[in-house]
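Given next, in structure tokens, is a single chain: the form predicted on its own.
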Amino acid sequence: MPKQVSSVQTLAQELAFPSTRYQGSKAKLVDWIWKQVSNLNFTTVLDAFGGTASVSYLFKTKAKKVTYNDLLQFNYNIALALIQNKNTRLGSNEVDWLLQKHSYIDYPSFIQENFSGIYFTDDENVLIDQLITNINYLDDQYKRAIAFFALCQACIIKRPYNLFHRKNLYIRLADVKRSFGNKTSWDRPLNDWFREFVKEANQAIFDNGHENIVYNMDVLAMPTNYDLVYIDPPYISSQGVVVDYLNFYHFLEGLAIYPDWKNRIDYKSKHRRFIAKNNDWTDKKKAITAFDKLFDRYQNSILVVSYRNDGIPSETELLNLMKKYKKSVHIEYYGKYQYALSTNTNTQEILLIGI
């Protein structure tokens, strides 16, 4: 477990954000992001679309007071474990308890009944039903969050493409010669992965001296008193293709709302996705208005936007929009950066900064 250290630089070097296979994660870009903003004068920061919490974690290691927000409940739980949590960890005896079946607990079979043959084997579905039920029995919110993080990561790593956007268990189970290393991960038991990811989470937990807090709400309903607001919204390509995180990770969102999951499923879909909801951030016709409202609301903060130069709104549109609210605006370019599953090799990651 990481020991308390006074030097922020040493702290950042000793701690490691847990590995992630999350689509669109900025985990590999955090050093570059920090380089662009480290000279700015700020103490409090809002990570408005927090996702994996990798950027919030970056700011936490830099001794900033962090507020994390994400509209998805499963992401909120992950941030609860890694950002708001100061020193609570999950013990090995508690992990053992979570992986056992207990006679005094009535275990639902929701996943077994509704997701057979879709994402996981029948035995794995039994274990996931059991694990999430045991997790919800834990009294401590941070221990629940750590266990939930580990379950989500164990589910993701067992999935082809690390996503839940298709009914494609057959890819894992097909008896064919493979030229890639995923099969090793797929064949490793889910309970082994669960233990591994608990260990990763435990090693990442620390107290940076601030009362960091996480939210699960509409960003336009959040408070406005932040020195810096970091904005990494869902990306819409120039062709109008949306990175829809709820569609990609609806299974994890279902785990986060397990008792109510049955009421959120579109049972007509082969892969049991959630019933679709309107969202301005995933509508190419409404995205620029959504940015405008956000920039207006946080115009008294330093604004930092992560986006790509080939998206909707365009780089020029975002630049002109931010200039409505900020006196000094500039763009930093990371250069070519290709996300997993993306076929576009020409896109550039950009950081739009308004002071």
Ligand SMILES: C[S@@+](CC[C@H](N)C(=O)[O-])C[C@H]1O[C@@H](n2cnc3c(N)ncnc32)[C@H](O)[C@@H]1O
Contents of the next structure:
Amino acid sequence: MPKQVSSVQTLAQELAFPSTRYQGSKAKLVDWIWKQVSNLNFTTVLDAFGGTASVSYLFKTKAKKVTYNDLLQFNYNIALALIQNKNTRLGSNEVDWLLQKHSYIDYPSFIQENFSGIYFTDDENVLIDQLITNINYLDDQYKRAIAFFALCQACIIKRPYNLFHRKNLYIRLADVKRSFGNKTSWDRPLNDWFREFVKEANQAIFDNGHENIVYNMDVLAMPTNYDLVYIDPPYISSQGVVVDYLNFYHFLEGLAIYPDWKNRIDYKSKHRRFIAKNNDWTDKKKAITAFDKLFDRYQNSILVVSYRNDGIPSETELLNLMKKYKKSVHIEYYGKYQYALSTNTNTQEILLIGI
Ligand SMILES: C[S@@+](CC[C@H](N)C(=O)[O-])C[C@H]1O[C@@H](n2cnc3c(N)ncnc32)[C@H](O)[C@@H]1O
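Now that you have shown the form predicted on its own, what about the form predicted in complex with this ligand?
First the chain shown before, then all remaining chains and molecules of the complex.
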């Protein structure tokens, strides 16, 4: 029998979803989301735009059979560690090994050569080159994924704004009085953070009795046949401002494809982002057609869309679109939730549910 767990919060003492600083993560909303969907009849669920896997993890704790997907490979690796993985953890001797330099390994200096002065200090760049090389030496895919998760979190927490959208190491290093940012987090050594995040991942791992699976695909290429599909695409504000995940997190995506990173960089950009790729979900002219295709593809599943009431397409457009495919459609509102960087006080988190 799958282990039935009442809520992520109830389990907080023994099992806790790792802390996250990812844009648009629904980690703080999972209890509210669960309240809105817990009465629906479903066992299999697709988290189609999985991100940090916070919603997949919610469903995993509720004994659902979870399929996670995200277009970005670094996110896929994180979900491999937390969702598909049932009981593999990273031991403290393995963490020690990962943090050491080994004479029998030939270490590339790719980050040192290409990212000097951009995101991290020279010493940190040496350690990141070393850590990712050691991680790729691990045989077990889940141990690799846990270590990779910890490296990504350690990199994110040391970044101003927790992003890689600008060459702004200088913000971290400037000797000024600060009214923002977290200097203590920035200054704490990367290897300390790495150990801490391994602990967070180890603590979150459990078996819910199902074979939960993770994918790294474009959402429209995913298999069908899920009882419920949870849809949380990139957000486009009414002013047309897009959360472009590849641009915000390209450094982590580079770590996920380390040997091939050199072929994906746009060397004309100061912050060494990836060469841009078309994605309908981050194009305000194409997003509505993308929703239409997705609703059409999963019209036999219960559809649950996380959205905001001030996006493109609008709430009404999305509601009407879903009505093309589903008999019963309603909206739930979460009053006070705000994104970390948002200054718009009128914005509201909503769930659009089609049964
Ligand atoms: C709003 S975030 C999801 C947040 C997630 N629910 C969480 O709690 O962390 C949107 C995600 O969609 C992913 N994404 C963007 N385009 C995609 C596509 N075409 N197919 C699949 N995933 C995509 C992004 O990489 C990003 O992680």
